[in-house]
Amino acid sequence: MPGDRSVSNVLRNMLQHGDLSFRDFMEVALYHPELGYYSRSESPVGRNADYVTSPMISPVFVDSLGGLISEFLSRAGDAVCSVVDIGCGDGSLIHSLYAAAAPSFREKARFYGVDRSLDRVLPGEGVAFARQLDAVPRGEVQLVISNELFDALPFARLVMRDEHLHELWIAERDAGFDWVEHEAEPRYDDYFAERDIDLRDGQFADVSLEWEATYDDVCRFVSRGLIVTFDYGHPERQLFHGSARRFGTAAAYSRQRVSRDLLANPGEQDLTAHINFSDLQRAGERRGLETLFFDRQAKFLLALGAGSHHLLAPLDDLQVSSVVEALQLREQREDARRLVLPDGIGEDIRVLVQGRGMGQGGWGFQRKLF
């Protein structure tokens, strides 16, 4: 392409042979092999970064997850696992929960990280990756996990009008971009109708239909163990209500900042919107799996115990050395209590945890907390 390579020109001349859909822009501005934002060589996750994700904010997260990986093998007896972490970054997550494995346990399991690009993967010893889930060895037992996977695959923009559904596509104005409407494909319309949704005139919508068709894959993936999806996201009827989110769920994140400019900055900037759990939940269960766990982050982690880590104890059984030391540690307790306090990011993502041939209770992330 002549001129300056950009995610902008990218989209400019394809916008020469008409408009664009949402879906298609986000698309190129998020994916693009070369130019796009998660194939950037920098990774976007970080506290000097565009956002944060959970392992990243405390290593509570870790320490909780590593306990159920733990009590997974256990119930998994002899046989030969895969731990897999799809659309895994830089690796960060997976190495960690290698680094936390017991050794025994490294000796039955197998430590794989899926994502479109490895061009940001950490170096490491005993995890393996791969770009596509169906690469990776399934071994006898399977255990998927997925941190804000499904927030990240490109949706449509849509918007009742009069009792019509419309898509929202871009046009190139003065040398930016704009919104244009368009007339919804029967697609957009089978989904809600589908689903006995009913938007309210001007409510405006986020749907990807890649949010179930990816989970199914994972499911087809999972011949017996367990699926676990950590990611910002409501069932259909709280995600589509029509006084709650008339605005729809889109965003876009840039420096630890929150805008509700998606056009700004192509391949500069995350877009994300919540997901319909509901559709996972309906195709995990169409697969034959059963749900075990549908709830918040916070009380998923702390029924698997993350009220007992160092970072969470009462203040008085602490003790410190220095006064950098207790600064340190006073913000690594701020960060932790974010995973697991009602105004932190613990509140905000849910949890879904399906499982096949398994065993439906006991498990330690079921445990009652009251």
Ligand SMILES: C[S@@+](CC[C@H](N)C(=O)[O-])C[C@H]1O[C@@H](n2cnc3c(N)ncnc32)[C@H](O)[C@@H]1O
The other form holds:
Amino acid sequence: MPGDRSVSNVLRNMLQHGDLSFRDFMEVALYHPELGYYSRSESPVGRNADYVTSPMISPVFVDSLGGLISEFLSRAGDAVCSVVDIGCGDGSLIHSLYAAAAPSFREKARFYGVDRSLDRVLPGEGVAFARQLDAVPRGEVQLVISNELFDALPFARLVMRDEHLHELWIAERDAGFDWVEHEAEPRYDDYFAERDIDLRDGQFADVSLEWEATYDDVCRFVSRGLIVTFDYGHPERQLFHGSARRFGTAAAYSRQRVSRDLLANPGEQDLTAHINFSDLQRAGERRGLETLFFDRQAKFLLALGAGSHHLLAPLDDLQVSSVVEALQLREQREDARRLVLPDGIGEDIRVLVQGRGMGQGGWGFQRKLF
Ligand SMILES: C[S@@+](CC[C@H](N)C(=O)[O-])C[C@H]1O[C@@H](n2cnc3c(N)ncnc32)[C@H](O)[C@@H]1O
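Now that you have shown the form predicted alone, what about the form predicted in complex with the named molecule?
Full complex below, order starting with the chain above.
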């Protein structure tokens, strides 16, 4: 309906004044303050929602990360610590990490969730929430975790045509939305030139200039501590590979299904692209942080001891007293395996850990597995 308050109508009104870049379309679709996908009060993350993330798949994730927090707090000694989950969504991960922390650690650490939208945050004790990182007290040492924050930042869709970089914009057509190509803004030409990356003719690439800027904010927050980033992404040579990723990585998620129709139902589906981990790594190193780990999530969790969780223990070691219990256990075991097996989320998500002033070696996540 033309007068309805909906993301589509907001976008249509904006398009009266001219085409919109996909980046700005995505900003409105996901983050319009009242109507955007991430501004709604119901969480899009969950088994009955649009997509699932690692903390929700299995308690093995929280358990392993809990081990890292204990190690971190032990190394911090008597210092007052801030443990922050940025892009925390409904806050379930940071609530669970607080709940799993030993009482002595709860006394010396403060737990915080940060998200652009706080309307979905679940109630619970012991965790404070803020919309921006700079509103969080830093304490003396900081541990900043994020899970799938960077892949939710608005990005530009770019395509190479006859040695000229074009950017995909949106126009209104027949009351719907359609793609149009404009010459790319010079900052995107600069992005590839600075990285010495040549896209092939007809190759698409999805780039957010906010990956680096947002990570830089996190680096400035950490005076002494660790930044642990879980996300879908690759180093730049792989991310912008001419044949492996000729069509870019942009995708839409709705009801556990992936689609390439990024313009359908704005505000009703998630939009995401794989991130350039090299941008984050360089930004951290420029700010004086050391890279302590960069690899697949499966390796990270296994090094932290995920393999000893009872859900990943050999079947013979498990006791069940009924068929129902056995069936539930089988499901939980399959979920746990998704986090660490080579064909699941454990393979697709990468983890970058950078640190400052906490020691470069001897961390649990750096343990050699074989
Ligand atoms: C893909 S969701 C991940 C949610 C949660 N970490 C999880 O694993 O379920 C991305 C979240 O990042 C938040 N977000 C996006 N940009 C942000 C920013 N600049 N600062 C803080 N949160 C942000 C969104 O509101 C959304 O809740």
